[in-house]
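Just one chain is shown here, as structure tokens, and it is the form predicted on its own.
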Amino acid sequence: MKVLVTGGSGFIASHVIDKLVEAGHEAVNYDLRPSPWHGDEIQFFEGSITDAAALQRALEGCDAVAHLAAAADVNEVNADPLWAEELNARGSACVLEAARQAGVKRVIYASTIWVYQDNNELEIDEDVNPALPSHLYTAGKLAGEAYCTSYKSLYDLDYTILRFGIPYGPRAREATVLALFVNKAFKGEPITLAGGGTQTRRFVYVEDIADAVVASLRPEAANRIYNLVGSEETSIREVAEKVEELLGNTEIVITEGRAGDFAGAVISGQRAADELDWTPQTDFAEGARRYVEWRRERAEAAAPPA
């Protein structure tokens, strides 16, 4: 199967490309910049996800598109909501329209468990309808979900919506929580915890997410929604303590809670286990260790010779 990956030079999407190739598929990268993780072995199209014509040209001959490009940093979304809306909502509409025009069979849409942040349920599965969002990032991702279901209804374009848990691992953006804490430790700075760090997350290792994206290409995943979450409830304080254990050279400082932060309801990933045979294979302790090891290797490679 030939699959175009939007944002293929980025964190999660670059791992998706790796897993697609590993599974025997042909991967195509569509991004604003070439991939630092791949060479000429991966076909690359340079372009914006808001350019439907460029997307359509890149999608010619593709069977599916894995749409992962987005404004993913919630702080950047807060700072520039119109830019974020253009990428997360308008960009998703452009991907769907380009896929329709190019005759692509399925759009795999990367959403987020943040869509549940305003729900009151303590335990949530895919049959729970997300409440109206209070955060701009969530609003944009839900808009993309709505466009997926609308394109299916109007144009019979199949979709699969994947609501990612909190991703972490090698190649992560600097703003992700584990990367942020590791950076603090490397610099000898304190790790600050909003609200004491008692809020929990279902962290999921990036390579496990990428495996799920590949699994979602199965026919039975068409027009389904899946929560892709880790197997553990991990508090933000536990993340800080793990960094402290692995690296030392830091202290933990408590600050006030952050507005719009995800409250940390228990999200079920049972549907993905039942229908895609997917469960996360990497626990947080091991994933954090791998990430720290990767960061150390990159730091050593970048260091000037003695």
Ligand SMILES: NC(=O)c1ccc[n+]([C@@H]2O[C@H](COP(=O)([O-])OP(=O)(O)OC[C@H]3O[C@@H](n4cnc5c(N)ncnc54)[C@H](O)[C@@H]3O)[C@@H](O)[C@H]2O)c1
The other form holds:
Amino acid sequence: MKVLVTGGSGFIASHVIDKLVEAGHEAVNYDLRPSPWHGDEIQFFEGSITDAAALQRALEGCDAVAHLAAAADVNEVNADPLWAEELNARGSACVLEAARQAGVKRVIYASTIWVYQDNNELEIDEDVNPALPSHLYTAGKLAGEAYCTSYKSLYDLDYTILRFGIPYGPRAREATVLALFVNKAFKGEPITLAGGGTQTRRFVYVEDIADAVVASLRPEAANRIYNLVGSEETSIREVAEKVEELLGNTEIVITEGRAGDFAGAVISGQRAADELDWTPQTDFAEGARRYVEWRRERAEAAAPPA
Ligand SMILES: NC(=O)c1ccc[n+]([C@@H]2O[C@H](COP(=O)([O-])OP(=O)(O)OC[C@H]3O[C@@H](n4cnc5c(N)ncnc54)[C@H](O)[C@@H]3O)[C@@H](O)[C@H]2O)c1
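Would you generate the structure of this protein in the form predicted together with this ligand, following the form predicted on its own above?
After this comes the whole thing, all chains and molecules, with the earlier chain placed first.
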């Protein structure tokens, strides 16, 4: 298949491009900026997802679009709500409209498990409807989901909605907890855990997410919603201990503070296992090891020769 990936220069989508190519598909990158991760081997269109006409031209001859471009940093969304709305809501509408005009058969839409943030259920699968959102980021992502289902019912354009869990791995932004702890270790600074770092997260390794995006191109995934979540709970303290084990050069300091917050609902990934044959393959220990190795290589490449 020929698949256009929006935001293909970014963290998760760059891995999607790698996995598409690995699986024998043709991947095309559509982004505002050239990819730091790929060269001429991947066709690149420089443009904005808010430009439906340019998107339509880029989609010529494509079978599907994996739509990952977004304002994905919650702090940036809160700082500039109208910019975020233009990207996450309007931009998604533009992608769907361009796909419709170009005769593309399916839009794979990158959403997030944060859409369940305002739900009260303790166990959540895809049959639970997300509650009305209290955050602008989830509001924008849910707008994109709503446009997907509307384009299906009005124009018969197929969608697949993928609600990503908390991703980590090579190419991650610096704001993630693992990246922050690795930065501390590189500088030889202590990692401070207020209240013991007992709060847990279900991380999912980025290449596993990218595998799921490729799997979701299957015909049976049309017009389905999937949660893509990690299989283990990892506490923030375990993240710190893993960094200490892998890099040494740091000390974990436990300070007084609020004990771990409630981890939130348990979100089921069973549907992806049953229908896409997808379960995350990389446990946190292995994923963290690969991330640290990548950071080491980058640090060595950036260091002036001895
Ligand atoms: N990172 C997370 O924690 C997380 C969690 C769940 C879901 N998601 C979703 O996954 C997707 C990818 O997230 P990420 O963390 O890899 O993001 P990222 O910020 O690393 O990548 C986003 C890419 O989109 C591009 N982009 C921004 N505005 C654009 C525009 N107007 N036109 C074209 N391209 C544009 C950026 O240049 C960037 O390359 C997003 O849809 C996000 O909402 C992310």
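These numbers were taken from a predicted model, which means no experiment stands behind them. Between two forms, the rigid core is the largest collection of C-alphas that superpose within 1.5 Å. Residue numbers count along the first chain shown, from 1.
Colleague: Align on the rigid core first; then say whether the Cα of residue 198 has moved by at least 2 Å between these two forms.
Modeller: Yes, the C-alpha moves 2 Å or more.
Colleague: Rigid core superposed, CA of residue 186 - does it shift 2 Å or more between these two forms?
Modeller: Yes; residue 186 is a residue whose C-alpha shifts (by 2 Å or more) between these two forms when the cores are overlaid.
Colleague: Relative to the superposed rigid core, does the CA atom of residue 249 travel 2 Å or more between these two forms?
Modeller: Yes; residue 249 is a residue whose C-alpha shifts (by 2 Å or more) between these two forms when the cores are overlaid.
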